[in-house]
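One chain comes next, on its own, written out as structure tokens in the form predicted alone.
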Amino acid sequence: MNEIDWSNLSFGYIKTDFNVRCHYKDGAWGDLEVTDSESINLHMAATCLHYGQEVFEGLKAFRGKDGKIRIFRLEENAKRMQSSCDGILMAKLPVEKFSEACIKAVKMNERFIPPYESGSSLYIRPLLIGTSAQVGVSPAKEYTFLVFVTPVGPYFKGGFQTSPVAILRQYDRAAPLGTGIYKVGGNYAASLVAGDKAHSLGYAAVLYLDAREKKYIDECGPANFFAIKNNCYITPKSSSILPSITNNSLMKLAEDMGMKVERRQVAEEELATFEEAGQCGTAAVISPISKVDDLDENKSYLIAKDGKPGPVCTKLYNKLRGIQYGDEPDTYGWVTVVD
């Protein structure tokens, strides 16, 4: 492979050696297969292309200072994919097969796992699509599951530093009883126009309000929202929010640091009272928010008064990264060490 500058990786795709696949046909999952092909042979009438039968996950593998490879919260990602499958009527992949495929993909591409000191990681992308040919809205009878990996740097340019986000009321991320709680491609397609507008105006992301009343915070385009106030970790509760595995992990860490954790409706006006706020997810880990501009109401909420990440965000970020890289003890059983 061409020499990779591990310390200056973007969050993008780099070709690796192998990916792992598995097919569902006649009511059963087949054996795992390994290929070096980057292509999928799809029927033009496949349900994933016409009716959006597609779910995916995102997780990471880390190389520790001790040389060991650790995958973060493998089983939780497998379970979330099963939940997404239930949400759009797809054949569920067993947790064991999901885990086996991810571990195999990591092992077979071990030379692409960035070194510890680079601060980068190996991104793991499991994908499940409906492949049988159908015209007419109904679930597929055949499915393809695959896992590919690629080395990545920070999701947001500059890594762990504050960035501004914008409220754009003319866009919704997901309907209250829609697919917002599932990790399906359609949710991300629906966020592209708003995200592009926000980026063109100099913002890192859109902070979506609830679709029903436009009063309460839902989540950012690529990540969950959280805030810190009076030694309390606050994150929105909504039927439209993807259950972030990173957010769940941060809530547990905050609790064990002696903080109160509140998952509840968060009114937009409360932004004025927060000491810190951030976006969190597998890709970004934590991206602290400097300010929130409500462009429709001409309001601005300055959160990071000095423009720097706050002490709680910093502590949570360092603790979570420490567990992922093996610098901190994994007392929660979150890490899978790859032999």
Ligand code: COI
Given for the second form:
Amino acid sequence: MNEIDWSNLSFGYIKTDFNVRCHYKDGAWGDLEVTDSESINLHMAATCLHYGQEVFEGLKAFRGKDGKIRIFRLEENAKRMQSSCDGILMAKLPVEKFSEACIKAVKMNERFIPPYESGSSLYIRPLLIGTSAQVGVSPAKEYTFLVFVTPVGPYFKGGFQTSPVAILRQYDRAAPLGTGIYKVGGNYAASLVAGDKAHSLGYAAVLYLDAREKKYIDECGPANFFAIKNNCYITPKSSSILPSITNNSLMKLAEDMGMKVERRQVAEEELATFEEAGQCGTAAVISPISKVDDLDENKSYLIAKDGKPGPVCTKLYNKLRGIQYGDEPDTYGWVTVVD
Ligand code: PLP
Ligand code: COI
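For comparison with the form predicted alone, provide the form predicted together with 2-OXO-4-methylpentanoic acid.
After this comes the whole thing, all chains and molecules, with the earlier chain placed first.
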């Protein structure tokens, strides 16, 4: 392979050696298969193409100072994919099979795991699609699961530094009783126009408000939202946001750091009172927010007064990264060490 500049990777696709696949037919999942092909041979009437029967996951493997490879919260991602499958009537992959496939994909592409010093990681992308032909709107009878991996750097330019986000009231990403709680491709398609608009105006992401009232904060493009106030970690409770595994981890860390944790509706006006705020997710890790501009209402909320990540975001970021890279003990049982 061409030399990879591990320390300067962006969040993009780099071809690796192998991906792992598994097919569902006649009511059962087959054995795991390994291939070096980047393509899928698909029926033109496959339900994933027409009716969006597609779910995916995103998790990461890290190379530690000790040389060991650690996958962060493998089982939680497996369970969330099952929940997404239930959400759009797809065949569910057993947790053990999901885990086995991810571990295999990581091991077989070990040479693509960035070195510890680079601060980069190996992104793991499991994907499940409906493959059998269907013209009427109904679920497929056959499915393909696959896992590919690719080395990545930070999702937002510059890594751990503050960036601005925008509220764009003309767009919704997900409906209150829709599919926002599942990791399905359709949610991301629904976010593309708003995301593109925000990026072209110089914002890192869209901060979505709840679709019903446009009053409460939902989440940020590809990440959950959290804020810090009076030693309290505050994050929105909503029926239209993805249950972020990073956010779930940060809530536990915050609690164990002696903070109060509140998961509740967060009104937009409260932005004016926050000491710190951030986006969190597998790709985003923690991306502190500098300011929130409500472009339709002509309001601006300056959060990072000095433009720098705040002390609580920094502490949470260091703790999370410490556990992921193995610099801190895995007291929560979040890490799978790959032998
Ligand atoms: N919200 C959305 C819409 C996402 O795509 C992601 C990314 O996975 C997240 C939140 C963060 O979730 P997690 O921390 O599990 O990666
Ligand atoms: C992730 O954080 O893993 C995501 O899936 C976000 C985005 C790249 C879709």
